[in-house]
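The form predicted on its own is given below as one chain in structure tokens.
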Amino acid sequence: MSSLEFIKECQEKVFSGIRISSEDAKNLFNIPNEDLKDLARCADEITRDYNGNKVDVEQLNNIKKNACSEDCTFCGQSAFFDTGIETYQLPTPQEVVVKAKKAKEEGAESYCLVAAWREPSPKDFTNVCKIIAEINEKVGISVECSLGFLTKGQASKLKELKVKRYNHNLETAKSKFSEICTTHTYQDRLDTLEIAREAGLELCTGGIIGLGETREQRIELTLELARIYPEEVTINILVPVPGTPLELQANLPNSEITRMFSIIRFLLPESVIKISGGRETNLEDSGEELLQSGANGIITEGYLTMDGNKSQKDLEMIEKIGLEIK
């Protein structure tokens, strides 16, 4: 059986509503670069027919940032590292209203609050539940969460808040998780997806490719998105930070990243599957390929410690390729 005529038999599976094997996934991970276009081409095809042709776009807020308690290897915001980057404490509920107006009115969907801190502190979970409550008030913007651990009950209240999803990333394949992460464990973050989802949450879970890991790593982490089927999967492609472990990790060829996309598409054919951080530097078109290739979401605006394409670009890149905006 030649490349293309599996890449269909995959596809036919997915159409017709079964999920391919993790065996399915491996060999397609592993078709030669030859056939990347094809795979690209189907997992479009599966993208369109359950998804339209509408792009989520989101917009980010990081909301406290500051020098985090984890030691992840990647992060400017780790007080391991040394950095640089400016600090400051959460904003008042009336400034994050303003953003989240701005972010609205630019063609923003969804609004998501990210905190820098291995978990929120009662005082601290209290602020944010204020802010959530003015956003609901003033904007009417769905509204998203990744503040770190969460007890079952501010689970719970988040989603008495009306907080439709929750991110909290795997970052890496649990093979992988130890040479990133020392001070918390891979269980740790499966166990607050769990409460989260419990709670009623959506779930939005992913990581970052490019790290060092292999491609059986990125197999891995892919399968095991597949097993927990999130409503949404965010991945970010490392941009090196300088003062972190990684500040010289070499760049992902793109064929690489491509892959990655493409065959979560053929597993999880029914999520958003957005590109997130790196996807500026690290793709010549800032993501134009890979919005035909699996994914249907973007971050636009910025991340959690860079900045990232004004609005007004992506959503011109969004019409260029025949997309439309949610």
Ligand code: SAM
Second form
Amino acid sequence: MSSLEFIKECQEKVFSGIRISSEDAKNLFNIPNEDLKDLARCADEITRDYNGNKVDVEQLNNIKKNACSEDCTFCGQSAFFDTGIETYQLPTPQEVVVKAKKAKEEGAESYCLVAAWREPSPKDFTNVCKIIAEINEKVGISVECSLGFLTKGQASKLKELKVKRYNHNLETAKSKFSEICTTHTYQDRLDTLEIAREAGLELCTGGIIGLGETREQRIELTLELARIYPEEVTINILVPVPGTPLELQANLPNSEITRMFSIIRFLLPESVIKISGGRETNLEDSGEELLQSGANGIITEGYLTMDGNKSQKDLEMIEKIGLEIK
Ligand code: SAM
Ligand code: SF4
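Structure of the form predicted in complex with this ligand (previous: the form predicted on its own):
Zooming out: every chain and molecule, the one shown earlier first.
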């Protein structure tokens, strides 16, 4: 069977509502580069069939920056590394409301509050809840959170506050995890996802590619994401931050990035698949190709510690390729 016949056979299964097997996914991961365009095109057809032409546009607010107790080797906000990033603590609800309003006016579908800590202290959690309540009352945009580890009580409180989705990334394959973090475990991350799901929150999870993992390990992460079946997958492409152990990490070839996005689409046809950090620095076209290879979401107007594209530029890019914002 040719690569195209195999890709089409897998696509047929997806269109018939049958999940492709792990074996199929592994074989798709190993198709030769010259057949990658067919893989990407078929992934795009699945995206259109299940999700239409809409692109999910999200803006982030890094409500607590830097000096994190954890040693994640890729992260410019870890207290273990001297990255020269300014530190700040939680802003007031009023300050966040101004930014959330702006995000809504700029066409953002959702607004994600992100905090650089292992887990929220009771005092910080109370303050985050005040911020969420104020956004609900004054802005009316879908709120998402990425606040690290959660207790069951905290997850239920977020649900009560109508938080739609909780982000917590697996970061990489289980077999790679101890090389990129020693202050917590892969299981800790899985446990938080479980707590969030049990509280009724939608899940957003994914990781970072280009950490020096093998293709086998990208397959491992992809299959784990397929097992969890989150409403949203978020894939960052490593931005090597000066001062972190990964500052000299070589870029992943674009073909590996496209391959990963396309295969996630075969495995998770209904999910939002978002291109997160690293889009502007790793991709010459800033995501155009990936939005036609399985992805259907982007983050605009900057990331946690780095600037991103201005939303106008991203909206023009989306329009140029014939897609729409939600
Ligand atoms: N501290 C919480 C946690 O780790 O779950 C929440 C915030 S954490 C800063 C948000 C995500 O940003 C991480 O899970 C990681 O996937 C991503 N990220 C951090 N540094 C990155 C980098 N240098 N390049 C790409 N993605 C990065
Ligand atoms: Fe802390 Fe999250 Fe960065 Fe890890 S990824 S160092 S937990 S902020």
